[in-house]
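As structure tokens, one chain now follows by itself in the form predicted alone.
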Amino acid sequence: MKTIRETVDVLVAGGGTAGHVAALQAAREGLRTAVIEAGSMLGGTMTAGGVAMPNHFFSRHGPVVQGIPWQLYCQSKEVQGLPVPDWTKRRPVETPGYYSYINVPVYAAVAEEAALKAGLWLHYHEFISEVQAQGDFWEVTSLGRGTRRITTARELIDCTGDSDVVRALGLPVMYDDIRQPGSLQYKIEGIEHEEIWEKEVQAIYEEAVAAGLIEKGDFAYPNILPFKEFLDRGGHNCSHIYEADTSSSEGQTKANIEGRSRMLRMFRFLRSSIPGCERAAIKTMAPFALARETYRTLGEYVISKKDFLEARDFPDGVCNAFNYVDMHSREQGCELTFHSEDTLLPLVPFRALIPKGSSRLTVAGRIVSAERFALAGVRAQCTCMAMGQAMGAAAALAVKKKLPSRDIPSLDIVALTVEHGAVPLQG
């Protein structure tokens, strides 16, 4: 196994949907920058995990989070040849906020791309073995197939989405033995969607599962959507996988093949069940399922469900999250709460990024400190990009200024990320 040696200002643990936006944030500002990502690609959740609409952008009354993130966006949509969806002109849907959709690849090599041009150093099929301070610097250890990387940073972010670099220094995180459920993306096409009839499938599909030919969660939403909702969207981001914990290659290989076994149980009743699915066909699926929660960091502060639901206005506000929270369960499906008003917009405090007791040791993306109905809100993607773009913030400005990330003004990192087009904070 060859060894390498780097040093580099910043380092991310995982180049996900809020690791590539951190990343680029301290390289854009001149910080020599490397990016360890355990995947093929840059995007996480929203590419390689298929879950292909970072959402939101917008709220009804304006932008939300733009930015590096929304920059990506408008560029993936530039290379298609396609419009950059007007807000302004669009109707209200069932959510307080507006869906945008990516072509995932296409969106995976421009975010490359920028990467690339900023300077950043990409170590893909890598994970974080060891972590350990030396001084003022943190020590890490990556492995990949034939490749022993030691990196040593100022400045460590971790977008894992599992807590990896925390639960390696041996810091408290918060672990439930109650999950929200997991889930694998793919996509069924060549419904004739025309032959469907709501309530026939309805009862077809209701008949199915009290005959056992199909299991609860492989259709996630029985409680809020009728069983058309799932031919209507080719079975995309409709399954629930109980239990998934994908912080472990253990719990991960068990999420996928449980994932996958449910996809063809469902792609085999359709096919013999439905009409108008005769000639259905599997058109894509992601590599690997997904989980909603896993391990997250116990922070300097725990943001709680009243912080969230009265969208408090907190000192030392870093981004701007969304106003609705997505809660999955294996007893309800899905629930969705909202705000009283939809003018209500929470904030990410810089102290819920902050591991507890930690130094130059920051966090971005679901893992977040935050209790889970918070947590079930926070973790939109567009917020866990504006996570990730506010601490890359804090990590170059903590380089350049020779102080710890913690010690870094909420403020100033607010006014750098909006020297980079975010949007001000609206608490």
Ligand SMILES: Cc1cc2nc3c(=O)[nH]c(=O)nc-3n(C[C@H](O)[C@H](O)[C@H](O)COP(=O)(O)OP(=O)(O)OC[C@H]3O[C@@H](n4cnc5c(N)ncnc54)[C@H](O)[C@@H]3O)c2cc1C
The other form holds:
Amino acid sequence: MKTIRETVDVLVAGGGTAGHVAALQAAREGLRTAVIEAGSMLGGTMTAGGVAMPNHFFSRHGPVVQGIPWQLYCQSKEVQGLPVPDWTKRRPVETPGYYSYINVPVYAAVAEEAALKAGLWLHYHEFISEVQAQGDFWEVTSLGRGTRRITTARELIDCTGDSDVVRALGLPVMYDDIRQPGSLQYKIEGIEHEEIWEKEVQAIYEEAVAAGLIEKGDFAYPNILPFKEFLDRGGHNCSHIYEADTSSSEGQTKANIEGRSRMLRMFRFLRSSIPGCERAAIKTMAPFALARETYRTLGEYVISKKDFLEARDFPDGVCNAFNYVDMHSREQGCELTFHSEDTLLPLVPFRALIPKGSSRLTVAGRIVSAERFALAGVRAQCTCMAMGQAMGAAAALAVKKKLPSRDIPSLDIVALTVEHGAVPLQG
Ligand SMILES: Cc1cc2nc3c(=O)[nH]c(=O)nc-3n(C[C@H](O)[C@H](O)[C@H](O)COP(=O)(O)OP(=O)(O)OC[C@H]3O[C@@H](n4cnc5c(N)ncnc54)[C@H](O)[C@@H]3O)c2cc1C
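Since the one above is the form predicted alone, can you give the form predicted in complex with the ligand too?
Below, the chain from earlier opens the complete complex, with every other chain and molecule after it.
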């Protein structure tokens, strides 16, 4: 095995939803920045994972997340020859925000092109396995096929989705026995929708559930949606894997197997029992199952349910966290909680992105320090990307000022992200 040594200013652990934006922000400030990514592309859950639906760039009242995430989104639309939807002409019906969709291959390639242009060092197919503090530097070991890389970095941003760096350092994390279910993304096409009658397919579905042909979670949302919705979406983002824990290869393997077996069961059921599905075909399947929550970082502050629902005006806010609370469970399926007024705009405080008792280390993404209920609102992709941009800015300022990132004033972090197109915070 070859050992490679590398020295950078900023190392981003995980190039997923939060990580690719964090790394781009630091690199665009001229810092030597590297990304260690276990998978094969940038974007994580929103690309390779198949959840290609970043919520929310806009609320009904204006932009809430812009900056680097919005630039990449717009560039990907341009490559596709598609107009960027004008938010002032959108008509939100079910939620106070605007859904967006990305084309996975285009977005992943556009993000990668932007990363290379910014001078980012990309290391795919490597897992971070060890992290040690060496004086004012981190020494991070990552392992890939035939490669052992030892990276020395001044600032480290954990964007692994499972607090891998924080756990490797033995810092405190939060992990609940009851967690939201995960999911495997797939898409069934070839359904003849004109042959589908809502009440008929509902009856067929309920009989199959009663007969044990389909299991709870194969269609995750019977509490809020008719079964016809599963057919309309071709099963995409419609199944649950209970207590999925993808934070280890063992848990990931178990979740993959359960996700694929649920997909097959539904496909067989559709083909054999639903009129109009005789010629249906599974067209796409993500290569791995996803978790909604595993290990969250215990930060210097924990965002509470009250903070999120009342949109507490944190003095150290670094980005907006506009979303409703999207809580999934085995018992209920899915429960949505909306803010009392759609003008309320929650914030992510800097302290929730600093692991308790740490220095020169921040986190971004779904591992933000938050209570479970609050996390079910804060974990939306646009917020994860905005947290990433803010922590990329914090790391960049820290290296330039020769200070630990935790000592950088949040106002300076916000100011730098605003220079890079982010939305200025209210208040
Ligand atoms: C089923 C499901 C549906 C969802 N639906 C929506 C939706 O419709 N809209 C929305 O906005 N949000 C949605 N979300 C929430 C949102 O997608 C996630 O909260 C968000 O993408 C998490 O981003 P992240 O950066 O924290 O993690 P990820 O995007 O998962 O990125 C983590 C990255 O770190 C890498 N990694 C992990 N460990 C290591 C390691 N040791 N070394 C190197 N690399 C590592 C991984 O390969 C991955 O690329 C959904 C989530 C799920 C699971």
